[in-house]
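Single chain ahead, written as structure tokens, the form predicted on its own.
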Amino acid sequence: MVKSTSKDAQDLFHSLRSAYSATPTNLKIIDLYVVFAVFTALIQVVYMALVGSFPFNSFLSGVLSCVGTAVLAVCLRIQVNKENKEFKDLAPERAFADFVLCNLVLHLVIINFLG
């Protein structure tokens, strides 16, 4: 039971990184940036968990600009790809235009929340 658990768990490695490896560049350039900023909100966690949290504002001002911008990466993600039927008559320049309009109202609100 435990060699068939084993072998399914790599037959579905296996298969997801050959599915990935057909994803285009730019995908996976947004995926990189996905996790870039989700692993800097972990390293803020962790690092609040150990030291504590005296400036409350600054660290929950820190996670949720991570958190927040991971979040309009993968709505960018969802709008460049190609094989998504959605977004097909949506231009990549409009989507990173609401990329970037969007980050921008998010900072700002960022900034104002720290005081």
The other form holds:
Amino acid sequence: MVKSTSKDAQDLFHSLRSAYSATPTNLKIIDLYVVFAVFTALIQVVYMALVGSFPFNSFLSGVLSCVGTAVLAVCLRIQVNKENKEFKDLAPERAFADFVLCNLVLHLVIINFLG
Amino acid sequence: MMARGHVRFLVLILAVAICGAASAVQPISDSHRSAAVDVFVPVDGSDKSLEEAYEALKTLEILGIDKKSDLSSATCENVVKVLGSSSSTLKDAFYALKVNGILKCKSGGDVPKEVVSQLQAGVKDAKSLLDFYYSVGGLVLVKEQFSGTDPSLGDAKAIFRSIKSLSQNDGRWRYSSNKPGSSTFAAGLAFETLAGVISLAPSEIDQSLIQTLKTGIVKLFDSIQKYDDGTYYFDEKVVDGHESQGPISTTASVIRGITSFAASESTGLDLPGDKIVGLGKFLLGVGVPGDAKDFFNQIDALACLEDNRFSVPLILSLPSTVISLTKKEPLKVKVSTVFGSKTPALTVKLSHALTSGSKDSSVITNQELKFDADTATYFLDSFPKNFDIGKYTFVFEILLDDSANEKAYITEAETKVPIAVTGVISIENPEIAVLDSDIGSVESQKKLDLTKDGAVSLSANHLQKLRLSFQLTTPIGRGFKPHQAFLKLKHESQVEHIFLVKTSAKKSELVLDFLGLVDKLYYLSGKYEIQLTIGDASMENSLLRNIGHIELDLPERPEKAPRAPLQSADPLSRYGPKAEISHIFRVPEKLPAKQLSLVFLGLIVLPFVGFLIGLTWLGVNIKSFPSSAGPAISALLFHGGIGAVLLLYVLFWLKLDLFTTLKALSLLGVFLLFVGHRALSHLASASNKLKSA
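Right, the form predicted on its own is done, so what does the form predicted in complex with its partner chain look like?
Okay, now the whole complex, with that chain kicking things off.
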């Protein structure tokens, strides 16, 4: 029973990996970027848990910078995905321009809040 | 009682200080002589430089104080040593000769040949104005002090021209040709040096050169500074490189320069007279300087003004600027040179006396002052009938009787002097009364005798009023409104209340309605001392008197009413230091250990490294980066622009404020929008082509 479960799980991962390997490279880059941002945020949260939240605004701005840019990257991923028919008419360059603009606005606020 | 004595003493000191400040300039007097002894005499010739020794000796000589013996032996040794050696500096040689001129350590035919040749070489090799000043000045001194010598200068015309080449358009001079800053002090030195050149070689310098120098002097007088009371002085505008010279030494330098120039040539110097008098007034207005350098500069410059070839300024001074109408004091005026010596026969006229505050009303016009030959004083003893106490501005004119003297002496066109006229004010009908509030009928009324203390004793309750009234008249019978009129009530428990007496020229009156004042008096019943103060700067009999006491019967204090504040035993303690305020600051939050923070800083970089590794693993390339020039440039600019915006954010974090950042960001944003649009639309068209192909 146990064995079959682990085997099922392995099969599931295998199928996931093979399905993911078919993903276009540009989407993979975005995924990697999201993972990078989330990990950075996690490290900051761990640091906060260890030493306390004294410059709380600095902590918040650091974490929100990571989370915000990850969210924006996810949005970019939705828009440039060719499978996604909803944004079929939207050029990926336009989506990228939106991503850059939103990031710049986000970070202006972040820096202002950083103290 | 003690405290009041202190206060009175303070007021007295202040009054003396104010009176002293108001008086006009006084010529040099004995106070200068006694101060000079204090400032200069403790010099011990050995440990002072020759320059300081010369300044001390010269000042004492001008003031006529004979202290040479105290100074001469050690200083003379020094002088002989400097004049005997050939390695002393130009400056030392110059001051040694100056001291020698006063002390006569070396004289007659004993010419110090080494020094003469050294000075002559100095003139030849001179690069800067100071080199010229010391060497030419030294040669002039040699010529004066050692009979039979006539040290030649070499090419006097060329020397004159090279000194003149350092002059600026505005009359000021540079210290040397490679230093751009020009100085008024240097101009004074230059005039003195050029005067020396003229006196050493009078035949070689022609009139055209002298004439250009004269126009330079007149130009320098355009840059003179002025105070409102007709005082003129020279000041340094820019000070770069050289030690800064204050207005006293700058003025003294210019005066020394123009007097020695005027003495060296015969055609005469035409200088604006009011400015010369103004310079004299400036130097006298300094008073007695505590600094030896300032003292020397003041006395030396005044001595130059006292004995010069263009015109000697005459100074009008007043022994006292306060006249008492009651004592019938005459107004005394003295006219003298800056050192207080006698003047030629002249007339002093009081052209008008203005009441201060009003411009037009002149009380006295065109009155000639009488002369008292014994005290050399001009005086005015009769004043017009309508001349009242108060503050005036007297305008004097000095006219020389003999018009032949008009060339030699100069006076101010008009001298304005602030004068205070005082007198005894008579206090008429002083009365104090207790009134019934509702009908206003007089309950008890007392005449006041303001010549003695404690004459009145009254009693009142809170339904009554206290009325104090008096009239003030000046010696000529006009109504008078004093600056200060106060009534002070002082309770047994030392609580004080001060009330202002309503004054007018006709009648001064104060009505205290106790019903409205119970709150202010803290419901304190009992005996109050009454003190009356009447004071004015023009009032000779200003008074502060305890006129008696009043027994007040006030209602009980309600619960809510404020209590009387505690009175400290010493009224002066309120001027003492206040209790220290201890500030409580927020305790800074505990910060983690530095190492831990640095470790996490390193950890933060790890995901980024992972991101880069992941990118290479995915086989990312930049093949679609445009290769043709135009789009490549716009793509580069796009990335550069994003980088610039991020850099701006870092700067915003580090030092900029939000407004500067937003301004810069709006510019960068427009640029980024433009290049971004170009770069991305190129990419879009490229991928479209790829698709359609």
